[in-house]
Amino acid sequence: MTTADRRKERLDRGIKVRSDGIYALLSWRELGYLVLPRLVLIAGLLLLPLVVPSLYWQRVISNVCLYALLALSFDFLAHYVGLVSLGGALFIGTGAYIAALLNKNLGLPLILTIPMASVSGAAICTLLLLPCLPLRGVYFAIVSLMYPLAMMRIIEALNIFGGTDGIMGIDSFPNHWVEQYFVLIMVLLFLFGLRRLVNLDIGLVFRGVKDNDQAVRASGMSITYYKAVAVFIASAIGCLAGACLTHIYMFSGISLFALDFSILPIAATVIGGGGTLAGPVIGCFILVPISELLREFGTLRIAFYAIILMAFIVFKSEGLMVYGQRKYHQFERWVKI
């Protein structure tokens, strides 16, 4: 068969021409085309602890997953609800302190402290941010950034929750395998759970709140209510990360309100691609290991962060995930004319 008898066709064309939302699959080839990226992501994450060479880098994997949870939280609020939150440190610190107090003072095991800290911490964070929900854009971002800074100073000034010494002697995970696979499974669970959520009816309302809140209000729906629901979901993810962090390091202190937990997820979202959910996760798996490799440079690594971010903003402002998706859907094959 010569090239005159064939033509090139994009792999996704047969699916797209039938439906752009509900796929009518006619072959295993098309099914494989759709599920392959998801299977690669799931298998790659689950196999990662088995191929990492040392305990140090296995702990880095846990840190990456915790930042990935924060990045998912940020991406969900910013790109699906329109709330640019810099309160990642607030979520981490609140979840960490609640888990530490439940474990240290009440003697509860981590199988209870983690979910209880996630839910109760999300409720506290939502109540704190509730008066700020009418704000948008940079105003909400600034206010959300002030909360973790204020919490640090309150704990330090009043000498509560251990003051500057923090809370020590917290129970850890049974072993590093349980630790790593728990946080990895949480990342996968919230990644695919949020992807499902934003495609439901409530996800359409979230996007409406972001794009045209006046139209949502005219439909008789409360904008504040839906923003509060979104903040509760995002803060629950962040508080879960904080609860896991305090059990991993068996410590909870004011350092958990550090701005790194607010800034690094944003940088990971820029690198991975905002609005994709999977992109920020990929960005964390790039940025956090680079941060560890550059640790010996001390504060100079901030300059490397700046260079990396500027390079992505200038040359790949859309992010790696969007670029990868576009290239993946541009794959072609020869078909008979």
Contents of the next structure:
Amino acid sequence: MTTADRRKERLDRGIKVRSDGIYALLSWRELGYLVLPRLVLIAGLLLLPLVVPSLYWQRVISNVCLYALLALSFDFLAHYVGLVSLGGALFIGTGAYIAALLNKNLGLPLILTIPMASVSGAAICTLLLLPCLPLRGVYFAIVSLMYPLAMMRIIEALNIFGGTDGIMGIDSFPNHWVEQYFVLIMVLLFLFGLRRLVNLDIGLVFRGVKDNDQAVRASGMSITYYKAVAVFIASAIGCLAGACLTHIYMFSGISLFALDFSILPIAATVIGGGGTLAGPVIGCFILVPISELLREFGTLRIAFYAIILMAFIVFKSEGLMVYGQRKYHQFERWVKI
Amino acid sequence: MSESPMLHVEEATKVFGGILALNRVTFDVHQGEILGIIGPNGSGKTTLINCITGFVRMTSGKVFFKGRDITGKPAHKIADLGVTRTFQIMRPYYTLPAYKNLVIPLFSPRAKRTGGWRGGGKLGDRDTVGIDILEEIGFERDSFVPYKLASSLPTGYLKRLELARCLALKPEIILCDEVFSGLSMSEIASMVPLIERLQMDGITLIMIEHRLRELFRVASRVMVLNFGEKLLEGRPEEVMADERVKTAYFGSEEVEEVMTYA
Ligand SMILES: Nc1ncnc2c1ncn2[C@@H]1O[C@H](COP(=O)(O)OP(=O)(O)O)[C@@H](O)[C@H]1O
Ligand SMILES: [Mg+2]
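Can you give me the structure for the form predicted together with the partner chain, which would complement the form predicted alone we have just seen?
Shown next: the complete complex, the earlier chain at its head.
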């Protein structure tokens, strides 16, 4: 049979659990169908530190989680608010410097510096991005990319916050278990939290801003206000990652404004499937370890990224998560035309 | 008409890069009336609505809502006062089901302030309120239509959804930009009673229409725009009889149609 006289038919599985917010669970089997993917994800993540062999790879898990937080923040802004932000590096750098300064200068412990850096960092990032909120699409992306570059140069030129040397001797996490479980739980918390948020009424407003900002204005709501709220949420997640990073490496410096933090989350989102929130997290679990394996190739890694990205865009532009969801929720079969 | 009019527009002027889209248009709308606005394509009708509702900044002129100067206020502030508008090119949230489209306006400060739909009480579940409004505006409640994605709705329902978005805000006045256009005769026939009911509920309306027959049935006054200028204003039958209107509309099917029915 040639492809000309047959086509793929897709049928939804005959379970009503997906009927938009109304859960009509009829059996344990259906409940299992619904919660299984979530359970696998949660259990898998929580078991990870236990099964990973070396200390080196355990550190990689922490890195993956920090990138996953950035990817969540990117996916939320890009696919639920319509702001394509390349501000990952800005969030990381801001969060890291605030946590470092609070720890080093005021002697505050981790348990205070991380939440404080997340919230105050988010406030700073939101204020910085506020003038750019009316910009759309690629213009917002470009401006958000300029900030980390500018920050780097400002710190360098004014020789503040330790200048090019950075800030060293910051407290680390008590031990690597606390470190890994803290970042893993943060990833799970924000993954499920954001998935919840985008289906709340305020989440619908965010999606409305993306879908049709003029209609939101016509509904008597300020789009700038809602964009600012969304940027605050996203930058808080990014700054949290930055604060964790600074405590993990016991260092904060201008290298934390590096473009990697802006670019890799986007690549992970493309691979994992934009708009799914879980997809970008999965994308990070693929990309970051690959990038570690390729470390000895130095900057040639970028070429590998580019090839992986291109392959995904060309062959599976929907991303792994969307593909997986479709396979999970639908039967497929070939039918004769 | 003891108090100031609902809406008072004074010398509204808009220049788009050298093109005079609106030229010193002045008019009033009073509480509870339906003002029709007609005029050939490109005569500035949509621009007038954009200027009143703050979607476009006027070059010069003033707008007063209940005696209060609202010129130059941002669009969301004007909508917050109860001055709502529909879009000629419908602007639903395509990725959301019809009833979820209404959750967004129901989340607005105005909707929260004005309380539950149909009298008092706290706004309950916004989904339910949304479905109530859709039913009010002609979506069949027990069908699948309110639950369908906006992207799969036909024009008739999208036009209703535009009105529903305004109603969710409990508006004082609705500025309708061609809600009848693109609809079949029978769809229009079912919309007309709806418009009449809105008026009975005390909502003031401005209606831009090309469907003159239906417009003249509901409108108490009609204003004619041509090349951005106000040509004349009067009761429907006066406007119909005017030579200039016939000239401006010369060749237009609608006018011929209306003439034959008149
Ligand atoms: N955003 C805009 N930029 C430039 N010109 C515009 C814009 N909007 C409308 N115009 C022009 O203003 C004039 C009036 O348009 P419009 O108000 O849409 O007319 P109508 O709604 O009566 O058909 C037209 O000549 C149109 O080209
Ligand atoms: Mg128009």
